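Here's a solo chain for you in structure tokens, the form predicted on its own.
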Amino acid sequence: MSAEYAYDEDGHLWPFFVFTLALIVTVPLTFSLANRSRDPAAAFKRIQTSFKHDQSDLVDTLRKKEKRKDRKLWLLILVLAGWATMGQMLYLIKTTEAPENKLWNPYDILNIPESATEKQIKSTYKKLSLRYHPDKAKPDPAKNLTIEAISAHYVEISKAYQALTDAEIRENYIRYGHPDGKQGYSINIALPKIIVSDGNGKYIVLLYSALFGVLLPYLVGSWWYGTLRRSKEGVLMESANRLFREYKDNIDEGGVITALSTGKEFEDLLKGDKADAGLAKLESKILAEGELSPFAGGLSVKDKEKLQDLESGPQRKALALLWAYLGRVELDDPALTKAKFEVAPIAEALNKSFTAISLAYMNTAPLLASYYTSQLLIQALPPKSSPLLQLPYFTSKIVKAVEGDSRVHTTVQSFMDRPDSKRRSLAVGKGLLTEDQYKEAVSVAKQLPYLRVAKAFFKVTGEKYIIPSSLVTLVVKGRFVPPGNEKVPQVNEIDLEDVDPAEDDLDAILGRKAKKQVGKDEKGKPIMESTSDEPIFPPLAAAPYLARDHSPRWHVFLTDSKQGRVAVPPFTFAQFDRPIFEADGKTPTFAMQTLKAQFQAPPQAGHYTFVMHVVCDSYVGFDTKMEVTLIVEEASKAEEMSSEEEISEPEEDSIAGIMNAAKGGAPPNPKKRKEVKREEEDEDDDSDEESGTDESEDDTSDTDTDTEDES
């Protein structure tokens, strides 16, 4: 038996091969193109506002430009070419007729029924032999009958006759399906024969050499170099190295902004003459006298000295543009104005890398400085400026009118907590806000997601006490209460509890949202609330000056105030388990949110007091800072207390009760047992199961800390 290899001369196989290859390549590229084309911010709600500043159109244009960057033209061309190729191959598959491979059948060849007798077989064979014998049959071009075709057909007739009359040949036919015995098989290669014939083989070799010797190594090398070229935060490694060298333990927000200007990304933005063009005018603008700060750009004297110590070049101009952006300085130059809004998103991305560097050192001050810098970049505010500048139409003049001579800035929450008449008297008037502008500012303030912490405590899941080196969960309970909301409901004490899930609670084990019972139907069956497994995101940050869409994030971490060190690294929360606003996007739900962070308890027993920080990266003045105490019990002491609580009298229907009765002892009084159990339940209800102080100053056995009454 031999194998015969044949190329696809009829053209019915290679379209399948090309279609499959194009499908494998095109479908992933199509998904990639779809993901790049999809706007991630489209799934997020937005703060509802009609506010637009003088450069709003420019900011919107830069946002759209950044989104178009992800849509690669070459990727679109490849996808279109792939689908066109698949369409062409489908057409060829449909229109090209595949050759029929019939089984060899002597009765069909002789055109006789299978019930024919030997006499009929011989008679038919003689007639066909006389008709198709090569010596007697004549070629007929009209019928496509050639000498070769006539000879081949005569051979088939002879084999068919022998298969039906000769015993040995008939045995071969019965066993192998052919009079010649076991046959070989052919393998068709799904490539047109023309590709490897007529001297075209060398081109195929060149094609394969280009694909596997040049293109594939180039793609793999580019991917590998790309992974090495950028850090995990997405910035250039050279920029990350420069930020590492700029790190200082006592760095503040101004120092972080100066450090961010060292990013190599700014060199790509300010190439050639752009680095020095308009630099003198830019610096004169930001160093002009400011209304609420020494300079219009909001920088301090120390920041000014750092700027002037730099040599002219991309870093100096980038730093000047950053101060112009933070100070909202009008530059009166289209090119400078555009560059001012272009540097902010780059700096915001670089700041993530600086945050990671600060976290590596575990020092509190630099980490907080990086988070506060993120707030400033997103809201376009200089360091130590008034949080009121986050509101629409609020300028330095209006802030001065609201704050007066106070040395402490007024937060948005403090301003909105004042009576409406008081707010109007300070902010509305000639040279201040108009009535419509005031209403718009108040409307936006009432939509800002301020997370008000109601309670924070420590626990170990499934345990009543915390022992050394156990896995501790920091549970933070809070509600989103936008500033200025007057009808804030009281906190439901049940919402402040964090009950451990049952062992058979599959939803809790798999991390799905637990459904609460909201009532019963007519048959008494419980009615559960409808919940969605889709994550709930807060509205996009109200950042009219930032040329990017940004989803707010909250960072929760613990610090040691005495040593100035981070005790528990930040846990970041960008989505929540309960709705923040109603369907209208403006009415808050005041639903209790639960944030959880797990870490390992200290290796020694004792009382550990930490400072808990809940920092929002998008809004100034929306942070929470409070003390929490973690009480770690000795393992032996905790085990002893647990065992004491578990000791009880033997029940009547238990093995211990039966043995006790066998020894002559009377079983415990069921009524008394029920009373004891009820008393224990009452005691348990009065105590905090999660080790919390619950605002009791004398309670030292608990390990949770509440904030002041949030309502």
Second form
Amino acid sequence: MSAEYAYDEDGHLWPFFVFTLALIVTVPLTFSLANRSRDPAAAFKRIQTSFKHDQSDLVDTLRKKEKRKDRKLWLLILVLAGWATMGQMLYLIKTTEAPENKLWNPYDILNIPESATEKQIKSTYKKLSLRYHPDKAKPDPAKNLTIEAISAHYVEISKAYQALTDAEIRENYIRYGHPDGKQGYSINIALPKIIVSDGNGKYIVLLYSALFGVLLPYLVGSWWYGTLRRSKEGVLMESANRLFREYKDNIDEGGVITALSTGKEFEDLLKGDKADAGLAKLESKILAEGELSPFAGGLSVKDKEKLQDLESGPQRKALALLWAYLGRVELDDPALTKAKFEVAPIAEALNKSFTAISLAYMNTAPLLASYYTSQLLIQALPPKSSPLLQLPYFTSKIVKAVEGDSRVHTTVQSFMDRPDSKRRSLAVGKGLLTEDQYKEAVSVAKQLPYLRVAKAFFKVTGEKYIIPSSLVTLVVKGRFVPPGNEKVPQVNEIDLEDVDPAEDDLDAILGRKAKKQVGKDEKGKPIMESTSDEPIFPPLAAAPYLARDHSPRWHVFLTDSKQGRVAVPPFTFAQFDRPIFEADGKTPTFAMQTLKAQFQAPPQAGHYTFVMHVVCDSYVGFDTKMEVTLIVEEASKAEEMSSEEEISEPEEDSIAGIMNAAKGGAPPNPKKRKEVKREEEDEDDDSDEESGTDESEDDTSDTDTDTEDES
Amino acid sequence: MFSLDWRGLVLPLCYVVVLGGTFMTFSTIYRKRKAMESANLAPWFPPHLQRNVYLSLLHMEPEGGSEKTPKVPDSVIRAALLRRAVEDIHRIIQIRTAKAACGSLLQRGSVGDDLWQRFQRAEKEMEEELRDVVMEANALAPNWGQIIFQSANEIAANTTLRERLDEIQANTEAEKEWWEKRRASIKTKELEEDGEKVTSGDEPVIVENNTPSATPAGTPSAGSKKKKGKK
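Mind pulling up the form predicted in complex with its partner chain next to the form predicted on its own we just looked at?
Next comes the full complex, and the chain you just saw is listed first.
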């Protein structure tokens, strides 16, 4: 018998097919929907504060709006439709009866147990054939019994009998499950018959061409042009191009702000009559005399000239709004105020692109200007203003009271380092802060994550010296010490070491976190330290004016101060390996954090002095700048070292020593040996379980660069 | 011989024709649009003012009324050419520094393709411009073409230096004013403290201790001397 293909006519197969298809599509979509609707910022800790400024509500609404933008309605609809389809298919599967596809069983036909003997089979067959033989049985129209049905039934009975008695037929039955030999089989395609039935064909063709001729090209095209439209930093390509044109070697923060205002994103935000509405009023507000700076917007005379040189339009308005935002200027106009808070996150995003551009030029000044601009945008501070304005309730009046008319700004750290009574006498008073406001400001200051660098050094993993062109690791050790903490524990010297993982310690080499053994339980099983493998994120930036949630990042890079060029491009750290705050989110742990950056050593030996910058992108005045020296030794020196150590000179009283003396070699210099010995002892102290050879590493001590600096 | 079923072939032929037609239209429209885009690219540099000045000096039209073209002195034309060369130096420096950065940013996908096209066009234009300036210089004075850019470079460097100096000098008035105010405030503070006979251990006061008593009239003159020295 031949195989035959058939569409699923009674509809018992295609629901399975559709159900599986829907399952494959819906389940991943559901997961992504669940991930999206969970607030990503909720996973981050926040700096605890009850501070609200006049426009806090507006900023909050803008933040929520941004989050809502991320949720997609079509995804929700798709997921719901998917689950509905699956439900309906399940219902169909349950209600449609599968066709009877019984196995041919001779015992059932003869109505005897399978254990029946041959004798029983024979007697049953005889009885049945007496009753059902077509000659005996009479057709009964009432019971719907026809001659054909009777004879068919009789044939079945005799087949069953033969299958159990005749050897050949029995063989057929055993091999193919049927006494007549191999049966034909049919293949059903799990598609309903409707789609091929007459008249429906053209709709199917239409559907196919719509899918492959329209939808597929559309999807591919929109994806491709979408990637072309945006730069790697996520801003519009046109904006990136304009920013590139705006780059100057001597650009400062004000210049960066002006450059950012060229972004095409602002044109989309300030469309139509929004581009000019209220511009005159806005400019008069920001150019009014300020308390701390010549203009209320905090811009310099040069920036003002640049603003006034612009043609009125979206760019000029965006720039004016940015200055109003940075200067925290009250605008007395709901539309303008809203626009003021909307431009800042856009400028912040554009600034990332500008950072990438200034990095491509490898000049220090523009790169730093770009990073400082990011701080200013997040904290809503004008360039060259006091970092104290970052604290809640601090206005220019209070800053003036604290700083006097000194030209050098007081940083948050130096303000908080003063004794409480002195701080209080400066900041609290009539027209200044109230007692509660002061307390709130101090409590926020005590939560700001200030990374205080304890030590920075270079090393090559597993080597004693840094040789030319080797892969050097810059190790920066630092602790998060929020300003104004009185009880800062001493730095533990052991924390400052960076010990290489042992050669067989795969976990450490692959970057997995090794668990420290804390103790043993009564059965002798080691108890491991309960450290989570999850990286630790610093709390979200305390930025009450920025209409986004921002997780602070730290950039570490090396510059050449003589040429003003970047020597090692920035490494960015947004997560850390050890907790920053205790579980209450307020008490600092003072745990030593390790930041590592790898780069290639210069190809020539010598001493290289770099300036290391550690810049936080969210807080003003929290940056570290220090000199570090990279000592690159000649490659030959390292080789000498290892050969000298591997083949030690024979001891005087050993057989080799005697042989050596016999050959006329001088006895080894006792003084030198003493030195080596002392060195070995030293090494034994700090690295005890290293490999037994003399080559044991005291990694840090020799490549150190004496940059201990706890400031 | 076969008898071709022409009617049966209509459908496949239609298919082929439609397919080919779609591709053709797509490619022509795409190419046209590309060409339009690259033709409409904004120039990298703003209009070259110095070159325009030089060219208009060179091709002076006779003024209304008089028949004769006004004679432009040779020195003026040379000065105009030198100015043009100075502007070219600025532009060439900009192009040289931007080239590596633009290339690497393009590779990383941080800037767009059309920026690179604009850049390359500007580079080519600058080459032409330089050649043109050298030829003009040689026409004005023999062998001047070889050294015109050296002098232009000197002039450009000097101009930038002077600009920065002016910028710093512009701050002097404000700085002086601030310092006067500061000194006055320190003086009053100290007088108060002296009056109260309070001896505080504050160190910054000691530093300023001598200034008010020393030469109150002497300092401004010193300041002016400094200013003169800078000039």
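Heads up, when I say rigid core I mean the largest set of C-alphas that superpose within 1.5 Å between the two forms. Computed from a predicted structure; not experimentally measured. Numbering follows the first chain given and starts at 1.
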After a rigid core superposition, would you say the CA of Leu110 moves by 2 angstroms or more between the two forms, or not? yes
Comparing between the two forms on the rigid core, is the C-alpha shift at Thr473 2 Å or larger? no
